[in-house]
Amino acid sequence: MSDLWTTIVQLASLVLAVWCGISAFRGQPMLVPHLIGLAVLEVLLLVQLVLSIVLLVQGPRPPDTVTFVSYLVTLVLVPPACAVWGLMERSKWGPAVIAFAGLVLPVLMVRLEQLWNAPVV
């Protein structure tokens, strides 16, 4: 996998997490730009899961794929899950729901690279 990748993505997420963070402590409901915010963060995390499936066919395959794949899956699930969320939560805790969405992504990710560069036993 790539770190660069990898990187730019939990940094991306991060921001979002920030951001939405403020909004929720500002007492503010969620807003068209926070949805596109979670938009964005879902583009890249579109590009991540289509550079692993080109990874898992091409080259060497971590130990445990099939958790690297059930964790890509969530990876890709929780953006929209939280934005359907947030939308039906139209307090000050739609976008605390995007800044805890902020807040596992990398989690994920973290996991992803543990996964993808464990060593074979």
Second form
Amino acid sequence: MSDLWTTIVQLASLVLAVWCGISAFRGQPMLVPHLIGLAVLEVLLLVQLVLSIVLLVQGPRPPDTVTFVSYLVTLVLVPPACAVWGLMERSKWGPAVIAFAGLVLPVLMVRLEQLWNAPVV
Amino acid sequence: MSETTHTAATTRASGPGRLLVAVYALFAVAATGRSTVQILTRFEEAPLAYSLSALAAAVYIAATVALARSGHTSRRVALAACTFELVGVVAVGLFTLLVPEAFPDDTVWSLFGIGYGFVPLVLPVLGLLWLGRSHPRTPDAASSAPPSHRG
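Could you please show the structure of the form predicted in complex with its partner chain, as a counterpart to the form predicted on its own just displayed?
Shown next: the complete complex, the earlier chain at its head.
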């Protein structure tokens, strides 16, 4: 697992969270720029998914590969889910959901790293 | 499907409720994923903990769907699910604190959901508060004219 890439995704996610948090606070619904932000995050996550799969195929695997892969897949599903939520909820609570997801993603990434670096029992 | 039921339901599942449903959805996914992996790969290690994980997952799914859906039945299901979660997280939290050896592996509810930033403890409380705030409609209230409703 690429530590550098993980950090990049975490930072991007936090930036999106802060931005959407501000939007929510100002009472804006989800707008096109937010959607673009989500799309960028999605691309970053997809790159991570591909990178991790390549590493999984090549080299040593984490002890709990199944959980690791399920986390990877779940992460990729989060931005599209946010977009759907934002389109359904045309109020400030749309960006609020994105802000929440943006805060949860870095935590999930930490968990992902823990799974990757877990000692083999 | 009367008009009033619909209005009551939309106020419940929109606005802040939507965020609540999102958080519940995430927990439903997390709990389902975790318990599926646990049960498929190593059920015999901690049958009690893993069965509990599966039960918690099912309740999270029920709560998510019930909170998102309209109607009185959904409201009752959501109430029951949130109450069950609150009881579950407190009971399992106490149990794991007092009799740790009964749970060789963690569940979502272990130590009051410490592994998930205590969100499992906070979530049912928020759910119940939200259900309480989005006012229960008695048959009487439903037949009378709805109080000022803003778009």
